[in-house]
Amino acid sequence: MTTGLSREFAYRDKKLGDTEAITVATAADVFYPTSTTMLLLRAARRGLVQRPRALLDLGCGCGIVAIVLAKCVEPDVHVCASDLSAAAVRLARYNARRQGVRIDCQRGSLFEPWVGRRFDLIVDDVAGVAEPLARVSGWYPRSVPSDAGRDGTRWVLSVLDAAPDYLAPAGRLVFPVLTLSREAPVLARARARFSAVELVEEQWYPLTEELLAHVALVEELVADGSIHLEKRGTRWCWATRIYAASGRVRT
């Protein structure tokens, strides 16, 4: 698959001592990577177990988050990875190919196509952002849906709702939580299923042109607790936090 290609995305961190960047390609009908792509990988790097059986990129886009971790572990692990988009799937499957590793990816919305599976580590980078201003952030492509509601808050619930039905006992879910979507009914839901709840990533980043160009939009957002911004310095930001779950809470 090579048609529709557009830039290539290079991922390396160096707080995790990479030396060479794992390249892939993007299209432009695929979400691209993100900063919050770079905080999830380096907190589902860090919190591998030491031998896992079964990893699951959830919303895998590109496959970048799939591909990383396959490099990471033992060629046995059943790596995993599922998008929405039928775009995504193909374009993470060509990644794949192209860097080597196996990856089983599926199309299907959330744990659609892991009907009775269970992962030790599921990372969630499905969209959650406040959905108008995911789409005038210049983040999602036109022809990529969002639809995470008014506060961004819609398919975030739904994974933690879900997802300590596909951990396996000692399994961890790793979640972004960005202060451009409501934080608090997130957290609050995450507490109500899981034992324990841990922030191990936080950035802050300035408001962008394209957001700043629609400031009375991030206004109303604001003032009706749909997003939180904090001025630093002359600047108003937010920040993308980095969540790990575990340990299902019995009810």
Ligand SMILES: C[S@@+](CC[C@H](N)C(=O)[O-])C[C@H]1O[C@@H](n2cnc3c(N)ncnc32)[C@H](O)[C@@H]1O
Second form
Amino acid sequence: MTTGLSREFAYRDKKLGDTEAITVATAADVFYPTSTTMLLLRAARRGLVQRPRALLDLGCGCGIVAIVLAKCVEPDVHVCASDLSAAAVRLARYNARRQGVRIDCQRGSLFEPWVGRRFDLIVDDVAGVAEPLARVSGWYPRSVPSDAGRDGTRWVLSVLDAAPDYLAPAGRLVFPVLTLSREAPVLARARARFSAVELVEEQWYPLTEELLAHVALVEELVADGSIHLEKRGTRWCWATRIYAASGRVRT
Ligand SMILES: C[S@@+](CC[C@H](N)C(=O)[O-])C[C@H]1O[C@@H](n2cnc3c(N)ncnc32)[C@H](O)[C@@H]1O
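Switch from the form predicted alone, shown above, to the form predicted together with the ligand and output its structure.
First the chain shown before, then all remaining chains and molecules of the complex.
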């Protein structure tokens, strides 16, 4: 197979089948799944409508979200996945084949590959960490596209603007907002575009060693409001929140 498919990431989700483990290949130049992936999957599964026709994993990385969703639905559901990174798309295709699921994986920025298409569920996980932190966090090595802007909102704001045109009438958008980005404008935009915006998952984490090694930068981003931390016990913590949005607001 292609080079670079080095590490194996074992993903275990108790609710999928009988504690079925899903093993996907990962690569140094593709985003490595994190705990946000787990939260997103839980939220996505809950967001599945009955008898969906088409699902989209936007910013798919190694394809884990699309693969798990494909295993949750009937084989005739059109499961799609895309990423800006060619390496990610290659890896997601490889992982889908290994898992025996059919996923239409395409390369492109945001909705570029899906013009004219409608989905019952869109799971957006396009990079959304304040760019200066993304690059020192270890989550986004140089080879993994991020460019989410100083406050991490660049892509998610565009996704929120465009998503209503890509959702089926009863469709739902599931998206994470990390407090390692500026949350308020993202929520304001979500509420401007969708009639229902619901918090469905929340998890707090202490700052990692990688981030603590750049404490001056962290403080600078807190001071200008790009990110938000809270003290929990003795430790400064950040959160991942997963939102589900539905119901187009007509302007
Ligand atoms: C947080 S990772 C998500 C990966 C995957 N969902 C997971 O849980 O492992 C963000 C992904 O967004 C992709 N990305 C960055 N900018 C993008 C853009 N403009 N359009 C589409 N994908 C983008 C990156 O290549 C990366 O794979």
